[in-house]
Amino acid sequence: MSVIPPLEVTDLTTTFVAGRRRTEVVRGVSFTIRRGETMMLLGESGSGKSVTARSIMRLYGSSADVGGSVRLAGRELLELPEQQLRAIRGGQIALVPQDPTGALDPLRRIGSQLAEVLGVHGVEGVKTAARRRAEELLAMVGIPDPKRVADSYPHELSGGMRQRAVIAIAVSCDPQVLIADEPTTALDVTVQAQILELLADLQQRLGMAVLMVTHDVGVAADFGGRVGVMYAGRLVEDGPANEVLSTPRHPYTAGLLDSLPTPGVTRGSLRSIIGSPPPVGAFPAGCAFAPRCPQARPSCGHEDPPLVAVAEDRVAACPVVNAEQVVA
């Protein structure tokens, strides 16, 4: 008997819409998550990966055309009416955004932000029980004080603790998916690597399943899990972290990589990418990142080449380098 995964996403495209102008995101992003497995999505800014976990949701209202398919543990989202989806958003799948302090609301204590959502979803309806388990998942997410952090406004906390409760509310509900957008962006180094250990302590307890989107290869290496590297929209390369960081298929991948400091490179000698990423909406033909590819070929600019299986658990959309690599 097969078991229905918490998250399969099929064909995604997104559009943003404004007036007769029609941008196109998204383009055709598929992919899978099972219980208490992580998928980062790794690229650029303007990839494509922050609008893609959030069509996920469909937060995007009427400014977007979200198609293909959203499946939440069995159940179509993209199908779903708006007071359905909120039902489910916060409950069922839950949002760690990028920016915390804007994520909450300046002028509520954090203790009756998280007795909110309890409340909404039918978690906690008495007020008593629902400030005692606000202090309880506070507690959970490694806050040592939590009584006084409860009653604390956002901006007598500091950036790590302020991520910390907004992680407590996004798992206050038990949810089946965690989409973690960016989450230790803003933080510095030593609190980023305290966020980290805190969501793969969390994804362990809960059995969730994860959808980080980050820039960063070093965390996405930390973090581990699956891997779907994203340019112009789409997805290149995916597969297990381990292997798309140590032998990437894609030569965006692999550029990714090459751009990393080292110890045996010396500062101002970092390899990068040539060129830069096409405007969202204005992709070229073909394969969008042939312009900047060392190993592109007259073809690559009119075919735009589909992800393939490149070993088992794995796909890629370079033609070129697979089959260098059969040949190899």
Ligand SMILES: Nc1ncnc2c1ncn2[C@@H]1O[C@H](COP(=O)(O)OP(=O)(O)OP(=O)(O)O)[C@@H](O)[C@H]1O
Second form
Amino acid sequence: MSVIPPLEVTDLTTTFVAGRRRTEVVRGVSFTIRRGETMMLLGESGSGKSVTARSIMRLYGSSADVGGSVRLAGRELLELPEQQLRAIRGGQIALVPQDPTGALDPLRRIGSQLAEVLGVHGVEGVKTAARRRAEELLAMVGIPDPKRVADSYPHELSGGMRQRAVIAIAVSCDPQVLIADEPTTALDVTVQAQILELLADLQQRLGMAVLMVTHDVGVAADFGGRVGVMYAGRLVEDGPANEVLSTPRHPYTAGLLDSLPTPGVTRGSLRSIIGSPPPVGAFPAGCAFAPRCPQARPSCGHEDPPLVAVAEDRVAACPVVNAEQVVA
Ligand SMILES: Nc1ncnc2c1ncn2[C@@H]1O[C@H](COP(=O)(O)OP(=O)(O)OP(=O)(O)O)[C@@H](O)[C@H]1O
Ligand code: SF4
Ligand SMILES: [Mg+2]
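Return the structure block for the form predicted in complex with the named molecule; the form predicted on its own was the one displayed.
Now the complete complex, all chains and molecules, led by this one.
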């Protein structure tokens, strides 16, 4: 019997619409996250990671055409009316955004915001029970004094504590899928590590499928699970993080790894990817990475290469590098 995965994204496309102007930003992204699995979306700024994450939750409303398929535990989200979606967001699927400040109401105490989410989604009806559950959740996300934090306004908390509170809200309804979009970039380095540890711990305990967006190869390596590498609105490589990040099968992934600082190597001698990604709306024909790719050849400008299997559980979209390695 086949097990239905918590999240199955197939050929996702997102095109922003402003008057007559249409800008295609996400161009046919497909991946599946199984229960208890993490998928990291890794790529440079502007590659379409956040737009992919937000399109999955259909957060763009009428400002974007979102095509393809997003199945949450088998249920197609792209066809659901907004009213049903609202119940699913923050319930079966939840988002932890980059900046915790924007996710919290500055004028309301943390406990009341958590209790409201619990009430809205029908987990707790009674006010005192909701308050108790709010404190339990704050403790679960590693907040040492949940009573005080529940009585605090967001501005009274440190950035790390605010992000913990946002995570508590996100996991309050026991979501099957948690999407975390660069959840630590607004925080200082020590706190970043603690928040990542918390997310890994919650994933284990709650058995959620996690989609985590990052532009940081180190974060992707530390978190483990799968990694999907994005370039110019497409996935160019996908597979187990330890394999993809040790033996990349796409020149872009190899370039990302080469641009990492290496202990003992001075900055000036670092190799990195030359040039910058193409702007949206002006993706080159053929492989979008060709203008920056050290292995590019004339044929690369003809056709945008599809993802093909290159090893067990691994796909990559570069026929040049993988010509002799493809497994059927
Ligand atoms: N609402 C929008 N309308 C039009 N274009 C948008 C919109 N949101 C994002 N874009 C464009 O889509 C492209 C991809 O943006 P996205 O935010 O997904 O990048 P990202 O990979 O998350 O980068 P970063 O690491 O900087 O967060 C960018 O060029 C961005 O300008
Ligand atoms: S298809 Fe060509 S340009 Fe694209 S990554 Fe492969 S070698 Fe480079
Ligand atoms: Mg982003």
